[in-house]
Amino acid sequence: MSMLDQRLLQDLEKVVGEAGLVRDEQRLQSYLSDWRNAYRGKAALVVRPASTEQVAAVVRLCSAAGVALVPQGGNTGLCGGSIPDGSGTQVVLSLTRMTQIRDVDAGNETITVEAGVLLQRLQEAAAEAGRLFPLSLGAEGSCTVGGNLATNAGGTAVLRYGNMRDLVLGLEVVLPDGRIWNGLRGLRKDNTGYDLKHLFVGSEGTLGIITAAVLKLYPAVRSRTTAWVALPSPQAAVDLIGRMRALCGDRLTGFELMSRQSVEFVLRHVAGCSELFAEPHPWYVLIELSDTLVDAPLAEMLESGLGEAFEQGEALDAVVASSEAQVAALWKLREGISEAQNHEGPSLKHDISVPVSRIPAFIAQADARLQQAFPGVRIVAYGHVGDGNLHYNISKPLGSEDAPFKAQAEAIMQLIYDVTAAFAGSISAEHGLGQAKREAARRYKDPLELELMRTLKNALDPAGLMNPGKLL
C-alpha cells in the first residue's frame, strides 16, 4: 500500500494515532473512486486527522518530505477533484473525523462548524436552533462543509440564498506550509483589506485546507406550497420565472426545470415515482415558494401567478401539492433525475450556466447541433432556472453500445462547451473542474484569468503539493 518513507509514516501516525490511518485495503477502495466509480487513483496513505492541529502537523510533514496532498471530504464529487491519481505517492487527508459544531450564535444568526460535518447534519443543527441552513442538494446525506465551500456548491435554493460563497462569513484554513489561517470572523461588514475567504470558496483544495466556518442562517420556514407544472417550452419556463418573480419576490425559493426525457428516466428508475398529468408534456418546472410566517397566502400567490400563466399558454397543466408527502414525491421525481441516468448506460454530464434570458436558446442551438452531429442521443436536460443553470447531461442512443458512446464523449462535451461559449456561458456552474474540465478550462477561460489564478497558485503553493493536477 504505502510508498511513503518509513520515518513519515510514523511521524503521522505520532499525529494522528492508528484511529486516523485508513491501512484496510477495503476500507481504502472508497477514498480512491468517486460514487460513480468515474475516477480512481492510488495513494500512499489515506490520513484522517481529528484537529485543525493534527492538519497542520501533517501537511507541515507532508511539506517537508515533499509529499502531495489530496483534501477530501464526503467525496460525493462529479469532477474528480477529490481523487488522487494513479502514481500511489500522493496522501489523501480526509476530513470526515473533524465534526464538531463549534458554536450557535442565534444573535448572530451563525453557525460556526468544523469541515467535517454532514451538510444534512448543518440543517438539522440550524433546525435545532429554530433557524434554517438554506443549502440543499441530491447528496446532502453525505457530502460535507467543507466540501461544499472547496466546489462553491449550489444545490435547489441559489434562487433565494445564493451559493455557499454566499452563506460563508469566515474561515479556517491550513496554509500549505502548515500555517493556521483562523480567519473565523462572524462578520457582515468587514472593509479591512482582501477578503481571503473568497480565495479558499472554490478552490478545490489547491490553495489550502479548509478546515471549520462561520456560517450564515436564515429564519426558519413556516410555510410552503409547492407545484409540479407542465409547459410547452423551455422560454415558457423563462416567461414563467418572472411572473413568478414579480408577483412572489423572494418567496420564490425554487424553481426547477426538467425535460421530458429526464423525467421518463426517473419514471423508468425510481422507485415510488409515478405520472402527474394524463399526458406527457415536453418541458416541466417545480415550483416552491416559502416564508417565514405560519400562514403567508403561498397559495393564494401561486394561484395567481399559474392562471396568468395559463391564460398566456406558458403552462399546460398544474398540480398544487397538499401534503409533506407529496410534496416530498414532488421533489423525488427532480432529485432522482441523476440516479435514474445512470441506469441508462454511461451518463455524461455536463454542469453549465448561461444567462437567464438566453436559456430557450442555448437548448435549442445544443440540441440541434447534437442530434445533427451525433443522431440518436438522449438529451437530459434539467436544472435551476433562476440562476442559469443546466446539467445538460446525454445518455447513448437506444440499443447502442456503451464504448463508441463512451468514445464520443470529448467530442460531444466540445460541442456543448462550444454552443456554451458562444452564449458567454460557463463551462462549469456549481460542480467545479477538478480533473474532469481542467484542460478545458485552458480553452474557454480568458488566458488573463488562467494566469492570475496561476499566480496565486504560486504565491500560497510554491512546491505545488495542494492537490495538483486539478483545476489548473
The other form holds:
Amino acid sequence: MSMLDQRLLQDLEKVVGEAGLVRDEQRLQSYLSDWRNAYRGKAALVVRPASTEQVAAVVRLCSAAGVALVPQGGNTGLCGGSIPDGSGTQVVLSLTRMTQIRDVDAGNETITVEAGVLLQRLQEAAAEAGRLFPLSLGAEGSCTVGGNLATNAGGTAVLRYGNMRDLVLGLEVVLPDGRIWNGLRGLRKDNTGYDLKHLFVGSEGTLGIITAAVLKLYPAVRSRTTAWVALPSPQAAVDLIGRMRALCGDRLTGFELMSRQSVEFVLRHVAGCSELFAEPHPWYVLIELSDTLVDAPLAEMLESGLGEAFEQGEALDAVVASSEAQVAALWKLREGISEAQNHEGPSLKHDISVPVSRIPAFIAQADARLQQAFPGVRIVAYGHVGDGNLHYNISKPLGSEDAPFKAQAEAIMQLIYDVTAAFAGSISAEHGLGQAKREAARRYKDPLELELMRTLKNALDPAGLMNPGKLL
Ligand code: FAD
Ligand code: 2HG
Ligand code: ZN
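Switching conditions: you have the form predicted alone, so give me the form predicted in complex with ligand 2HG.
What follows is the entire complex, opening with the chain shown before.
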C-alpha cells in the first residue's frame, strides 16, 4: 500500500468509501493468489466499487495517475489472469460488490445482471423466473458473471447451449479512459456494424472493465436422465457421442469424458465418491439427456442408444442414476477431478482443443510421446468431448519429488502444445491465456492474429494500464 500515492488513495476512498477499500494485510491475501496458489502477486491496494459510476471514477483516477488495474471477479480463473504482478504497484479492482440483478425480461427471454453476480446466483434467478441459464462449471458457486464473460467460460453444457460468448446479447463496459459504454441491448438481431461486445468477451480484463450484461435465458429443464458409462477407448467416446446426438438431437446436454487415472484421483481424494463398477475400465463418459417436457422419454432414448453401443462394443458397462442423489454423485465424480489432482502434487494444466474427430489420435500420439520423453508421468485426461476440449493435465510420477517434475513443466508443455498444433488445435480452449499461456501464445498463434490483437489493444488502451502482462 505504501507504493500508492497518498493523494490517489484519498481520492479513491472518496469514491468508494472505506467499505470499498481493502487495506488489511490479512484480508488482502485472498485477492493476491489463486485458489491453487499457483500464482501469487502483490498489490498497492484492492478497490471494491459498488456501482458502474464508481468503477468509472476509479478507472479515471488510476488512468490519470498512470496506475495499472487488474480486474478481478471470483478469482477462480486457472491462468493467473486476475492476479497482480510482483511489483506491488498495481491496483486490484474487484467487482464482487456489484451484485444486482437489474432486470428479468421474461418476454424477451433475457436477464440483465451486474458483473459481480455469482454464476450460481444467476442460475437461481433464472430458475425463479421459470427459466434456465445454462452455463455450468465446477466453480459456479464462486465465479462471477464478469469473470465468465472476460474468460469466455465454457463448462459442461457447451455442446447444447454454447459458451459464454453465445449467451450474451449486450454489455456495459467501463473503457480504459473511464468512459462508460452502455451496450446493454437485449437484441437478437443488430447488424449496425462491428459487434463490439464480442471484443470484450474473452479479453481477460485487458480492454476494459465489464460492469453488467444482458444474457439469454432458455426454457427450464423439466426432465433429466444421467448415466455413467465405461468405454474401451477415446474412439468409443467419439462414436458414442455421434450415436447419441443422432438419436437425441438437442436433448443431449452433457457428455463428459474421463480417463481411469482421473477417476482414481477422485476416488482417492474426494470424500463420498465410490467405485461404480466391479472392475476398472480405461475410460468413462458421463451422459446427460434433458428436456423441457415433464415426461420426455429420455430413459428409453438412453437405453436404446446404449443398447446399440453395447452391441458395437463402444460401451462396456453402464449405470443410470435413479435418484437426484445419484445424479449428484455422478457429477461429483466428474467435477471432483480438478480438486483431486491438487492432492497429487503440482498439476500441469493443458486446456487444449482439437477437432472432435481427432481426439483419439491426439490422445494416442500425446500419450506415446510423453511416456517416451518423461517416463512415469501420470496423464490426467478428461474433458468436454462434444467441444473437442480436453484437460490434458499431468501429475508427477508416483513417489517422485515436486522439484524435478516442476523443472520439466516447460518441456512437457511444449511437447503437448506441439502435438496440439500438429492436430490443428488450440492451446487454450476455455480457460484463456492469463499469465500462464501468454508466452506460449506467441509461439503457437498466427503472427497476423497477434498483430491485429495488439492493434486493438493499443487503440483501446494506449497507455497499457488494463491488466498488463496478461494475454498479450
Ligand atoms: P477471475 O478469476 O476473477 O478472473 C478471470 C479473468 O477475467 C482475469 O483475467 C480477470 O482480470 C478478468 N475479469 C474478471 N472479472 C472481470 C470484469 N468484470 N471485467 C473485465 N475483466 C474481468 N472454466 C471453464 O471455462 N470451464 C470449466 O469447466 C471450468 N471449471 C472450473 C472448475 C474449477 C474448480 C475452477 C477453480 C475453475 C474452473 N474454470 C472453468 C475456470 C474459469 O475461468 C472460471 O471459473 C470463471 O470463468 C472465472 O470467473 P471469475 O469470476 O472467478 O474470474
Ligand atoms: C473442468 O472442466 C475445468 O473441470 C477445470 O475446466 C479443468 O482443472 C482443470 O484443469
Ligand atoms: Zn473444463
